[in-house]
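Coming up is one lone chain in structure tokens, specifically the form predicted on its own.
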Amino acid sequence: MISKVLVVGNGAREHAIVKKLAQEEVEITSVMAKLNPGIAKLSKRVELMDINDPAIYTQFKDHDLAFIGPEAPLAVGISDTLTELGVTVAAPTKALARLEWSKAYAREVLDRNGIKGNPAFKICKTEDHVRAFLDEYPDVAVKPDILTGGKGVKISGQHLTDRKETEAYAHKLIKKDGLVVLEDKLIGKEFTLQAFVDGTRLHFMPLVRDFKRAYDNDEGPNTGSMGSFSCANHDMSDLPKATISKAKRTMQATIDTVRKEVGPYKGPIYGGFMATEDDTYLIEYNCRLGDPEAINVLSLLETPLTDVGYGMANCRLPKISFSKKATVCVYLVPEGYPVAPVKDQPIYVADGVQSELYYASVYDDVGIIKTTGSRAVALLAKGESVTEAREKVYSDIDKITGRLHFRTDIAKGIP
């Protein structure tokens, strides 16, 4: 029987793993490197230390089950280490982890293997590879192959105005880490397909669409993500069941393929893609839950979070289900953000909140809830549409105050 879980991580999607938790009969462990008051009121343990040092971890060899967060953590092999003690870790290892703190390796992985799924791409390491793969396509994405927080990602016309500035920002790329992964420009809807998974199987979950422009009418430059939402049939109303089947297949092979090559890969999956008007293609692999992607489908899950992360750990997925609601969310920012975010400044929370409350990055001082400059709090409403969820979560809004900033038009037009 599962008593103790580890949760590590300190942000929104934390917070909603925690709570979900909290809704059985567990002790939670957090460990944290700031301290988020939402996870620390339900945790009853809390520990506040460098979450990505591997030496910190003997402590909690008593634990029956970790769940890890954030992809740092995972990058540095914490699942690795947490296993070599002993526990069960609903995460992958950092070798398999790679698809996502490798953006080369993630597109050799399908390359290699004939899996549907990438856009035309080059894996730069000098400047003549990246003036060739330009000649041929003029607009890009740039991506670093490290982690970088959701924000090394340009494209042209968005961040990048010109072939000049393209190219020096490859450069730059290939100077500090050796390579560069240039990709052609997608246009399309994006959507977010995540999965749990035990080694072989992939229960999906339901789909999620985010929007990650800072402002009304996807203006403004990217952000971690300023909201999202989910129908309640779990598909996407504007993407043919063809094109969410061509990702999943594409998902499937990944995890086919990887399995024979490094190791079962057991935990939970995102796949970021894009349906242009010719195929379907993939963006990116997150090797944990999405952010607010989470907020949305935890929500939603109905089997109990800890038979769900046993079950990915010991590859034998229980059968999983999900309410049949759609969920809006909805993310309040500090001013500024993500440029010129203002910082340490106080969020209040006034009486008659009816939608679900996350916090992300905030700290308390002295029992006053405060901004850090990335994203603060995330409100979550179900409902039996969309525009019902909408309304809901839009009318909690000004109950939150502060020096704060949100879009007004997450999933509007959505039915």
The other form holds:
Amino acid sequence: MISKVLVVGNGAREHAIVKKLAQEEVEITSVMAKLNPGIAKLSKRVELMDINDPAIYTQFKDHDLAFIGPEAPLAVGISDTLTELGVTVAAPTKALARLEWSKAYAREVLDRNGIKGNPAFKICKTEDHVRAFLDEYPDVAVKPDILTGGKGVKISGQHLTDRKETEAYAHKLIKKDGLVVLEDKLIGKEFTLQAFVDGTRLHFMPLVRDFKRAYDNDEGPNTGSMGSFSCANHDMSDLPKATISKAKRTMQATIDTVRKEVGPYKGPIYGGFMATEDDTYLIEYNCRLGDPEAINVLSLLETPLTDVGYGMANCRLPKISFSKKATVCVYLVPEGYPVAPVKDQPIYVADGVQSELYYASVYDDVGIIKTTGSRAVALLAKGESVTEAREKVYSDIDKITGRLHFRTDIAKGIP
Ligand code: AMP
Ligand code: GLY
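Since the one above is the form predicted on its own, can you give the form predicted together with ligand AMP too?
So here's everything in the complex, that chain up top.
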């Protein structure tokens, strides 16, 4: 019997996890770096601390189950720490989370085992390696081999204007980290495929599309995300079934391989994929739920999350179902985000908001919710179609006021 559940993290994704758990018969403890007022309201116990410090976790050893939201604690092995303390953990170990914290490792796992999904790539350790790859592939994605919160990847033509700039960035990363990953620049449609994994089996979640650029029409700098949508049939309306099957096979083969090479992967996994004109490619793995993708899928999850978490950790996934609805999620961010965001500005939520509201990076200043400079609030609506969900979410957006910006074209044109 699960009665005490620990949730690590303080973003909108963790708000979605806690909101789902709050509908179940469990007591929630939340460990956060900064207080998220939405999470705090739903938790029995709240601890504000450095979530990446293994030493703080001893006090939670009486918990039955733990969910770890963000990547940083996974990369320092908080899952291992909690397991050693006797807590059942619905998240992968540090060794398995390497699929996320090292882009070079993820590429090598696929390459070594003949798993389809890699674009042309090279792990460059010298300036000569960089030059040789650029001679063959002039347009590239340059990726640091460490976690950068989604902000370290630079793409030719988007963030890198010419070869000189590309070489300079790649060389800087080699100096700093010892290596850099260069990949052929892919052009196509991106999608997110997430799965609950119990070491062996994967239960795939509804597909989601994430909008990363700051302004309408996919213009402006990359952000943590400005919104996302999922379709009622759980596929992506503009992708053929064969594309989705390929992505699923890549993910299943990866889990099978790491089980043999490292150990059983237990927890959610996230594949960012790109469907180009000729094939389906893996962009990256994340060893956690996505933000905002978690908000889309958890709002549809019909099975208790406690059962799913316990099943993943104990190599016995339960029967899992998601309601057949479409979802649209829109983020409200501080004006100027992500380059020069206004901070410490009040946000007001008027009465009558029908959409689900998730707090991201905000704080409670004596009863007034204020921005921090990072994403502030996510709104999510469900519908029979994406169009219906979209209409609902945008009809609520003016009820959230403050010095905020949002994209007006999330899921635009999707039936
Ligand atoms: P990542 O941190 O690997 O997700 O990269 C951030 C973003 O860069 C992705 O969501 C893609 O939009 C883009 N990206 C990453 N790798 C490639 C690639 N090989 N070709 C084109 N775009 C890429
Ligand atoms: N939506 C992108 C991420 O969670 O990394």
